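Here's a solo chain for you in structure tokens, the form predicted alone.
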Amino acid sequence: MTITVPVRVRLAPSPTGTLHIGTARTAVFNWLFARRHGGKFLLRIEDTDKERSKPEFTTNILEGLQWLGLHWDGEPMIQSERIEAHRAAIARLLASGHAYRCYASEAELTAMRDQQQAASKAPRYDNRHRNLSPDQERALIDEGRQAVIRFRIDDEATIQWHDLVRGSMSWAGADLGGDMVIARRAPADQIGDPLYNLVVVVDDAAMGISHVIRGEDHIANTAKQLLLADALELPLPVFAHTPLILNQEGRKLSKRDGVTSVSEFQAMGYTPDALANYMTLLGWSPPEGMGERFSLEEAASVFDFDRVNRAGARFDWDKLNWINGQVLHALAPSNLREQLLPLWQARGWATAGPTADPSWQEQLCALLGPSLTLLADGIEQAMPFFTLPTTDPQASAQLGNEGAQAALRALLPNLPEGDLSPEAAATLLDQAAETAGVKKGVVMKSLRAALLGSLQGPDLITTWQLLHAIGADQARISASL
């Protein structure tokens, strides 16, 4: 792909929830399309909805994409103190006849739409006002009627462009629903809140954007944004309509779906980094021998929209759970510590005592970090370390052995005092099958089974030496005796 402008993208999220998985989607590609070119990675927050804009929203946002590593250049536009800006181009687009004031009221409007839906037509307005004489105008200003403002849609006009995921795209003006409400409703004299396909059209040209990157359920609002555009002559960015997010069934991912917002999955376990991996991969495929583990950095070396797929992309549980886990696999212990270790302590653990020493949480974190999926596996898989375990079914079944219980009466006396070394270790659990006259993979599930309460679990002799090293493993055999 030639690019012959200075790229300047944009993610403009409306502060009315948090931030949802398709919008973080969304700001993935902008991103990577914006270091693929050396363009910049704007942030405008669209905060005209009065009534659901929240700045817990906002704070949420920002926060979120900043946990992805999706960091904006320069500060963020706020669309709501652009207000004037607003209200200044849709006075030009009045003045230029391009927009009229329409009076029809919200009864009239039902009722019109009620007909059409009885008729088993297509709701659109009928541009009943787009011709008001001055004297109608007056006369429906004198009953106290107020005005919402519309722009002309020509219904015999073709929108055309080219997507850079799609390609040649038409639209026809008469597939628009009639002519469009860019202002809300307010005196006949006044210009009440801009709505948002014109604030849009304008923030964008005031912006510099070049490329507008967005989901393809936006098409039909291009279309008309193409109209604005042109009528206010301003300068047309280039669009790209990525494809939708779906569900198992094939389905627009949504709430009913579970967990969609970005902190969720934050809060769940996964890792900025394999989210960000796997919404990369959502609707792009990376190309042959990259594979699909690969850092933000690494995919902005190569991405073009040239690889950008049309169909929507159905969200993968089992893909985003093995990059999650190859991405906590290779950590250092000292990386996975830093992760893990405000979970701990937040429930408790780590703060006092041996198990507060760095250096055995590092050593704990070696030996868990090859089977978590989850950083909140370190939790369950951790718990045993920290706290003394409920023994289950089956490690309770091993306990109650006769052979068990000679093993572990003649492995306890032996027990060091001071560190305990893996050759030793393996010294003591030999001796202690000789002793009990039984063979050592007895010794070896009865130890298990009275250090972690369960006949499954990570390396035992790691497992051994780090509870040895904070006094755990003699009070936790004398237990099961």
The other form holds:
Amino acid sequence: MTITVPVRVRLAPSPTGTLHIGTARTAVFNWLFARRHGGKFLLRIEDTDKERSKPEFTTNILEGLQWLGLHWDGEPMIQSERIEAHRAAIARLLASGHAYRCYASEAELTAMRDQQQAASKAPRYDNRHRNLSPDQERALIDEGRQAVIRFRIDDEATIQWHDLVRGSMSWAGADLGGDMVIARRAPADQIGDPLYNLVVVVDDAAMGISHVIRGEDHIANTAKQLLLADALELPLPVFAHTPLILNQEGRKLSKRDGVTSVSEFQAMGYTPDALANYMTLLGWSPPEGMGERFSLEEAASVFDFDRVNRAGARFDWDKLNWINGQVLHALAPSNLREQLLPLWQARGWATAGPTADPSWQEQLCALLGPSLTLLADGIEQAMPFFTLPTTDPQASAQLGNEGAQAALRALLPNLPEGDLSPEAAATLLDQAAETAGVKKGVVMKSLRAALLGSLQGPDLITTWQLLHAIGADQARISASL
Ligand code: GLU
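Same protein, different condition: the form predicted alone was shown, now please give the form predicted together with glutamic acid (GLU).
Shown next: the complete complex, the earlier chain at its head.
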């Protein structure tokens, strides 16, 4: 794909909720496209819905983007601060005859829609006030009516554009629901609050947006926005409509599907790298040979809309978990420690005594790292290193047999005073097996049961070394006898 204009893209979230995975994926595609073409990734907070917009949602969205590494250029544009520019555009449309005031009351509009429904017709505004004479208009104002402002949509028009994902697109003017409201109801000498499609067009032009990349649920808006931009004589951006994210049943992912906010994924223990990687795969196929595990920078070096699918992208937890595991397994122990320590300390662990030693903590991370899927797994798996484990039935059964008891009795007096090296540990196991007259495997299984209260767990020798280093092995073995 040849891109000639300087690329300026934007994410335009509405702060009416926390950062949704769909918005975050749109952000990823915008960011990748900007990076690929050396362009700018801008942010616009669409906070014109005064009732539903909340500052805490703006904070959540900005924090979520930062956490994912989707840094934006410059200061975010705050849409509500631009109302005068929006009103000026509406005034121009009124002056040029592209827009007019419509005095139809809510009751009249409802009656109109009821009639359409009864006749099995699609609901649409019937353009009834499009050509009011000055006298008719005066009479309506004298009745005390207020007016919305509507933008004329020619039923005969065909709106066409080339979409970077979907190719050649065409929308019939007749399918846009009649003349569109661009400003809320207000007295006839005023311009009421400007509405979504109008403000987007004005702001995209003000920001010099070259490409609008957003979900395919905006396609009908695109048709309207192209008409508005044309009437306002504004430059038209190129559009790319990305596929929706679907749930397991193939329906649009919604709040009902449980986890949908980036902050919820964060709280569940997903890493930003893994989530950003996975979101890139939601609708984009990496080139042959790239595999499915990559960084945002790596994806940016090859990102192209030619490889964005048209079909919806099904959310696949197994794949996300696999990627998250890959990311965690690749982390250096020191890095993993930085991430796990706050989670441990929140539980009162690793704050004092030998478990507060950073190098011991790092060794524990090296031991646990390879078996983590979620960061939070590093809490559960670390628990027996910080607290006395309860013994599960299998471990209990193991400890109940005679060979196990003999093995542990043979081991206990030989525990070294100082460090336990892997070689010394191996020798101690061999000696205990010989003294107790059992196989080495029995000694190992019994030791694991005594140390962890379970027959499962990470590498035994390292586990033992770590517990020995904090002086916990002797007590646990004694307690099992
Ligand atoms: N505020 C709109 C949304 O969150 C933005 C749509 C657009 O990108 O134009 O859906």
